[in-house]
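Read the single chain below, which is given as structure tokens and is the form predicted alone.
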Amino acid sequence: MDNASFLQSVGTNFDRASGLLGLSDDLARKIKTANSTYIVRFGVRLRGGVHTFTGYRTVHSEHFEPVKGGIRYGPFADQDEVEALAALMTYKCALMDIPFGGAKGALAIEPREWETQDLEKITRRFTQELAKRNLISPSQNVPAPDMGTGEREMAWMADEYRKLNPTDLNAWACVTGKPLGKGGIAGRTEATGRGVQYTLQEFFRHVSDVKKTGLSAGLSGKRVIIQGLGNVGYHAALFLSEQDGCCVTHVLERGGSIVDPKGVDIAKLHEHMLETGGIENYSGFTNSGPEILEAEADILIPAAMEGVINENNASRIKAPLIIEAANGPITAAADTILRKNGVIVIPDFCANAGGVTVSYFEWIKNLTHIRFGRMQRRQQENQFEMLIQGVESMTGQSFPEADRKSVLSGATEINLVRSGLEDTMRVAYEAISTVWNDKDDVPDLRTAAMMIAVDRVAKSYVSIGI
């Protein structure tokens, strides 16, 4: 692993792209530096005793507010981590024109350890912790799910914060990633792993950006490596095999590999580990861990933890185009290596982006309290119905029945939040690339995507006297 920390190497792009701006020394430090971060530890009477937790909240930039960003549970959660998390939601806002600052938050635990009960309890100190110092509002702080965590977790904390507040009419916004009946929107918990595979669509629109790869065009065909087979994984893996004609070789999951050259079916092995726990006995499980990382293939997501490329490995990498669906997975000093190498990287705060897009229409949702496509959705179908009406009566011929149905299901909120999230995933990248290729001095598109969120977050900042 680089020497570098995960904070390290997020400061490290920021400086590069604030350099190629020429901003202001004191202003870049404003930008660069977490507002605040707030540690708390907070004893829970479990198993016959009182058990003491770590958490933390940092709010990395407030020139919007509220601030947004998820928490995480894991038993190695620390406050470096954190603040790098909440900047890269920092930049993620802004380059995905989204009006959140940027936070993140942890708690240091490893949920498999606890009884569903327990972590309710835990989860239910952690929000009332939080709720002391306005880290989790509708109006200043909203949370959302991160790895550990979900939508139950994040039902937990709404709940518990409408309880120390009754009065507040938008209670349910104070977090988003909510199950559908606790307020949650549709299309949430695919929403990352949807906007992995509306970055890659919009990629290979871009033919000069993918001649830089050596791949051919399009989607189809290609020979994908998956690195972490959650939420995130899961759904990106799942879009791209079965929408886009991709074909999943290699998943790198805790314990071992599944390689399949003919493609794994991502579909059964979620299905498998659901029932089992692991991949352990599915066809084509190998005992290969990391190295999975470094088979041939065209597209690598790494889909899980940072630093997974690093300058131990990166030089072995093979596949020419990486798209990070995880935060942080490759370090500073791995980006330099690809570079060189010739790999395009699609970076995190723009690849995963769909998680914090569909987030923030979950909480306008909250905030208006009324579903999207409510009032809209049967006026559309109506007006659909009079325009088949007419070409059949023009033409004498009848309306094919399946088109019928495609045409008049009207607005629902599931159409509404992918089109939404779509229009800002392939605005962001379209942003990205221009500048990418407008600009000589431009190494990448990282590069390019930073500049881009440093900018508006200047600009903010400049607009108000700072």
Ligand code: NAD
Given for the second form:
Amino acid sequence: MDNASFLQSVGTNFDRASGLLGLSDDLARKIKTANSTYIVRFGVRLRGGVHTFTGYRTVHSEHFEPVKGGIRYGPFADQDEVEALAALMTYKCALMDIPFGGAKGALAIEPREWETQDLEKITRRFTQELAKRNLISPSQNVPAPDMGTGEREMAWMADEYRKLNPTDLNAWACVTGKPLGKGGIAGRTEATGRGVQYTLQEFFRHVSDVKKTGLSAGLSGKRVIIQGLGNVGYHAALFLSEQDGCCVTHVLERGGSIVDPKGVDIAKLHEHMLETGGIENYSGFTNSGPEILEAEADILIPAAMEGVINENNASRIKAPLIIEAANGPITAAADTILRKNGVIVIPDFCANAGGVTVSYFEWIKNLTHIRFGRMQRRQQENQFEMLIQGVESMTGQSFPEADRKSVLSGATEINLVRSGLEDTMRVAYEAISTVWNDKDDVPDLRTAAMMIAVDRVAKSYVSIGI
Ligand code: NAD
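Alternative state: the form predicted in complex with ligand NAD, after the form predicted alone:
Every chain and every other molecule in the complex is listed next, the one we just looked at coming first.
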């Protein structure tokens, strides 16, 4: 690993962008610095004794409220990591035009070491600590899932918050990423991976950007390496292989890799992981570790954790295109090496913003107390039916039966969520590509994305006199 920490890496990218924007030093310092970090140590009686856990919640910027950011469970969680991730959330929300400030949380715990009922007790206790300080609240601070957490933890947190605030009509909006039956929204679980897919599709619509990678047009047939087959990596790999014709030749996971030049069957591998708890004994298994990132491929997708491409291995990366599905997988030092080598990087706070985008839709759904599409779907269907009947009577021909059903159906919640997500990802990529291509002094997509985000945050501060 490099000498610079994750937070310093994010800071380096920020400094380059704010320099190009010509921001004054004092305003730049205000935006860059986290507003607050709360560290809590709480005890839970488990397994016949009291265990002490350490939790974090950083609020990076409150230029919009609520602030938004996932809560991760990991044994090595620390303040530096949480502050780096919270800063990325500020820039991510600004870039995607989502009216949230940035936050992030973590609990230093290895979730696989605890039984479900223990995890529930710990999560509920952590929620109480956050609630006491308004660090979980529909109007001020809205957590979401991240590494090591998912729907289950969000349901526990929402339920605990609701118990503490029984008269709050909007209590379910205190966290996002909840299960569908507990105030969730269709498409949230797949959202981050789906967003990676939409971003790559949009990249391949930008012919001049594709040219810079030396790759041929179109996603079909592209060889992909993916690191991490968790929530984000699994969905991205599944959609890219099943819907875009990509060939996932390498999957790097904890404890080894799966290599198959003909393409790994992602759905089957995932099933195997759910059944056995890992990738061992699956066909194509090798003991190879991080060196898999250096294999021949067209697209490299780090989707596990930060710092995996660093100054030790960056010069050996062969894929000409990297899309950062994880947060911070490339250190600032590695970024410089990759840039020199002509590798194009689609940055994390653009590429993996699908999760927060659909979280935004979920939060709106919770506040409006109505499922998307409920009011208009059947009315739309009636209109389409009348249109088809009109066409049939004008032409004297009947509409093809095979197409009738798909033309007739009004939008369901999942249709609307995917449509809103695709629009958000495409608009953001288009914006960063334009800045990158139009300005000679903008060296890469990351700097372009950071310039857009920081400019928006700065204008928001200036508009209220800060
Ligand atoms: P997850 O816990 O569901 O999955 C992580 C996967 O990576 C697991 O399968 C794990 O076994 C694997 N992994 C861990 N360490 C590894 C290593 N050293 N090498 C190879 N594989 C390893 O987490 P996730 O939610 O998919 O998050 C992954 C990344 O995406 C994180 O950086 C997270 O911050 C980021 N992210 C997640 C979301 C979301 O909605 N979940 C949104 C935006 C960004």
